[in-house]
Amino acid sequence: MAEIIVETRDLEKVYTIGERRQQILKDINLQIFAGEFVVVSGSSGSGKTTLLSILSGIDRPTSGSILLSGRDITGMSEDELAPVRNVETGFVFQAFHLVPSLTALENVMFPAELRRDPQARVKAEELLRRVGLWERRSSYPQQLSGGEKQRTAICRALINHPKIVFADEPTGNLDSENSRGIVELLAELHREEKTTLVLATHSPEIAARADRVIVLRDGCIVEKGEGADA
């Protein structure tokens, strides 16, 4: 039986601004298995970004719990969560979130340097070669195209060999050609590295490639189904 790598129990997220209370997620109960490619789908405002942020430990739920590889991370302190975010999970953002003052190579190295990995440079160089960015290794983010920035961000997310990679609308700021390239890259890395991939998107073309699709509507799971190619 496949290992459950992520599990949520009665997960809810509520934001309170003054007297206004907005429920973003409600009664989220799901399991994600090791090695799966799962798409979280839904229209803008459905809760996709919030769900991925909570699953990865970036944000915290209002109530409920999250288990990562059987370990409850819900009540962990920031110090306890830091290695979870840096080593066990990787995150690819729509807006890239590269450090402007660092080169492409330095951006990729950064998470490995945080854990004092002596192989940080070697690993970063290998990843950049793999995604076709070796010639751009000394370029700063402002000198890179959107597709190059996203490939750099993917390398950064992968450098510590995380068990699970979360990608939040990773093609949202890219043109159609670069979007296809990023989806192909993520799918290839998922196949070759056996990394669990959880990707938020509203694209039916990307959803069709997933093992499973979880559909959110108004913060609730309304459908759990297989991808068209599963």
Contents of the next structure:
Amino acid sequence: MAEIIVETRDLEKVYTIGERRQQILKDINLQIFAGEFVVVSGSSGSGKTTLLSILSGIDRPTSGSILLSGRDITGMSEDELAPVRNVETGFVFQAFHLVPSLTALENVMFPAELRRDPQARVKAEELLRRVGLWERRSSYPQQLSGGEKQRTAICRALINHPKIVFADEPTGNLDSENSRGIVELLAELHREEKTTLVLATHSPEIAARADRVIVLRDGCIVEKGEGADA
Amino acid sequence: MLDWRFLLREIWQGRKQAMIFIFCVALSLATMVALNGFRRDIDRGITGDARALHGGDIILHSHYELSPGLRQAVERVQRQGRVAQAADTWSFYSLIRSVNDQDTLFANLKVATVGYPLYGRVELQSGRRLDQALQPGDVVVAADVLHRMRLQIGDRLHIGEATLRIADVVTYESARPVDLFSFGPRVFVAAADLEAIDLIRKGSRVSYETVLKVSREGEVEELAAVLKDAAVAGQERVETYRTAGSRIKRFFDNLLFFLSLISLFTLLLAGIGMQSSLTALLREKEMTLAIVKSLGATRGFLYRHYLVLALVLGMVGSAAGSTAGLLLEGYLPRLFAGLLPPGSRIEISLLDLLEGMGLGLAVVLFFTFLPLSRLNRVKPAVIFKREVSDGSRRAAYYLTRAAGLVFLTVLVVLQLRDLEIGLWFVGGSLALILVMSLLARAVLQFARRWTPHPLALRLAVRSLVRPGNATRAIVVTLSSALAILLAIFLLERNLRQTFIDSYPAEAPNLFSLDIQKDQRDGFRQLVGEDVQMFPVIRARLVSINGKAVQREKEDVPRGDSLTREFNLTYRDDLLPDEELLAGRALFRTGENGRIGLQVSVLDTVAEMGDMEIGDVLRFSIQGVPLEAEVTSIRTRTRSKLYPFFYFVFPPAFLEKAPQTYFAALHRPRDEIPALESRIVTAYPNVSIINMAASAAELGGLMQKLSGIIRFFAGFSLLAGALILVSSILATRLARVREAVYYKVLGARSSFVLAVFVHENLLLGLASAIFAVVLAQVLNWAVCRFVLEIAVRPDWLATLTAATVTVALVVLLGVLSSALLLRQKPADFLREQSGE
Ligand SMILES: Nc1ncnc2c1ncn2[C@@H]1O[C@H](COP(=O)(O)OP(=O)(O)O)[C@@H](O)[C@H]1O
Ligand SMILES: [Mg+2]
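After the form predicted alone, can we look at the form predicted together with the partner chain?
Below, the chain from earlier opens the complete complex, with every other chain and molecule after it.
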């Protein structure tokens, strides 16, 4: 059996707006194994983003706990979480979230520079070359197209060789052609680097390529299934 | 029509920027309103009644007894009944002594004939009129005389050769509302005792004044013209109360004018603050505006509402500013303590308030015009691409800018009541801002390409050059305000240094004037052999190279005049504080070893008369002509308070001329009063200047003034701080975004804080460095070309000011950024994705 990277126990997330309590996630018990490609699917508003951000340590659950490589990160402070976010996980957002004042290259280098990796530049250049953005390395995010932005974001998520990469609807803001490119890229990275990949999407096409699909509905996991193509 | 709900909602949503906007409006007005009100107070209480200030309708002034021609002319018009009343006064300084010769005091004597003053009042403790109290044999003195000499009313004191009785105490004199420039308290002596005191001799420094009250109001100018014709040009001044300058009035006029300049500068900076906060408010609103527009709101609708919004905020700000101004006005008498007559009252009027409101609205309109014109450029298309809409700048844009400039200039000119200086001010301020702006742009240009290695520093640099950031506006306003402040500070230190601190420790500090020829040896014996004695010959300069010296048409307020009487001296060597600027020696020695008739001139007078080596100067010594060639030009190296001679001759030629002596000696400060007392007892006619005491007094006055100026200039710094806060708020979104991104990518909060600290450090450093450079340049230029004194850069003070600024900027910036650190990444990311 492969190593467990992420494990959750009775995860719950509740938002309280004024009087109203809204339960977004409940009783989430989940294990993700090293090298897996997991798709989280479900309709819009089903809680995919919420789940991914809790798993990656960006957000906190209302109750329950998350273990990342066997370590409980639930009670960690922001500063304790920093190295986790920096090295152990990578995140690719639907809205890219590139630092607007940094060039593509600098954006990619950033997480490596934060941990004072002397190889930061070399690694970043290599990644950009690999995704075909070498020519655009000095461009600022606002000068890049959506697809280019997302490729840059993927490089940024990968530079510290995280054990697990989360991608929240990475193609949600892209046209179909660019979407296909991004999915190809992620799948290829997963294949070649053996990176664990957790991807939220409601595209059946992408889900079809996953090792496993988790379907969310009304805050619960209603289905855990093998991907069609394994 | 107005949709008030829309309006209120807009204000509420942008409330932070709205607050800053209101603060800026208030700030722009506060000092202005306070000063305008204060100016009226001063006018009402001190300088407003020119007749009271001068004591008559027509004032005849001279340093001699009136010439026979003028005297006859006065008598003639008196006979014709055109003069209702006349009075004569003789003013001079002298030491007065107690009867036992124990106490002495340097006093400002005024000998007055019956009837003085013709206008205004001299208030006495007893409530009597001056001429009732001032009987022959009596004096009326300032309260200061009594307690400094431990005397009482009824006691006697020695003045010159006479012994007079103290009859009363002066409590207020409208001709001398404040004691700014006199180095001794007032003593009134009756004209009947003039001969008895015997202080007026040839060569004494006495100011003669005859004041006239005309019979028919309308005849003032006409009579003055008649008398002017009879006066000796260059020696006698005939003026009306309208034209006569008053030192007090000039002092307050200049000070208030200067303070007006500073508050206008504050207004300008606060205006930039208004502009930037409103721009920030509108920028935050851009999305909403675009949506509102795409839903069919007309341009007029938006324009109307935002104009009303600006006006509403402007009204609130104007009201707050005017109120603050009036409160400030109430505080000013305390700030000016010592410069105002005791018991000065402040009158706060509704008019001041209304004027403030009007000014405020005008300022608001001017500074909000540009940001509002942005509204035209907001296109519904903004919804689709989240970029800053920056439409092309059309002619209309430049036209509004030009119109605004004209409006601003009019405002400034009206406020200063001086067209030329107003234009200089606007031009100068624009140039200042332009220079700063160009400097800032150059630095930003450089920063864009600068990639420092430390990550936090690099990120800080990047966020400073971030598009839409107000970095340039902050640096420009902060550094302009700071530069002005620092320049004022440096100038004050330079003036102080030149006039007071540089007074050499061993240099003479006690001077005696009017020592007669037959008193010379006795005087030397009395004070000690180390005294330096210089002969003084009074003379007029008649012509330079045969060209007659003309009387200046307009009276130059500050400058010296070539037509006045000069003190010539003779000696063969340079003084220790003199250097030669031109010429090989003080005088040229002829082939036979003899020194011919020649003259050495001081650089300042050479400049006044455009004199050069080889020029021939013609003097008149009481009618006797004397011609000499200029053979050297001297300059002085030390304190400007040290007495000096413009014209120095070789001894041989002037020894026979009528002369008095000027004595200079150094004594420890505490020995001076006793020595003064001995001198005046022995030689009552000798005038004494205690420079040690004068320098201390002058230093005190300067300190007072610079305190006042700094107080006002401080407000402009506040404007800079407001702009800083406004910009931090305006870039809040970008900052939060960056903070969140850094955190999500694995940065600790200490790292995020480090980026903010670096960013503000750079901002502060840039502002401080620009300010220091500019202040030093200004200081240098003003010292060199305006004040004509030695320039000292005073790096220690400069460095301190710069450090304090940087520290404040960092503190303010980090404090307002630190709040952003608490933002939770997840919430922010969600908001940002929901587009
Ligand atoms: N901060 C929040 N406050 C209140 N409700 C929230 C908040 N964040 C998310 N939600 C709600 O949680 C639900 C799940 O959202 P999300 O995780 O973004 O779903 P998905 O990514 O599957 O579209 C939505 O109904 C959303 O309105
Ligand atoms: Mg989502």
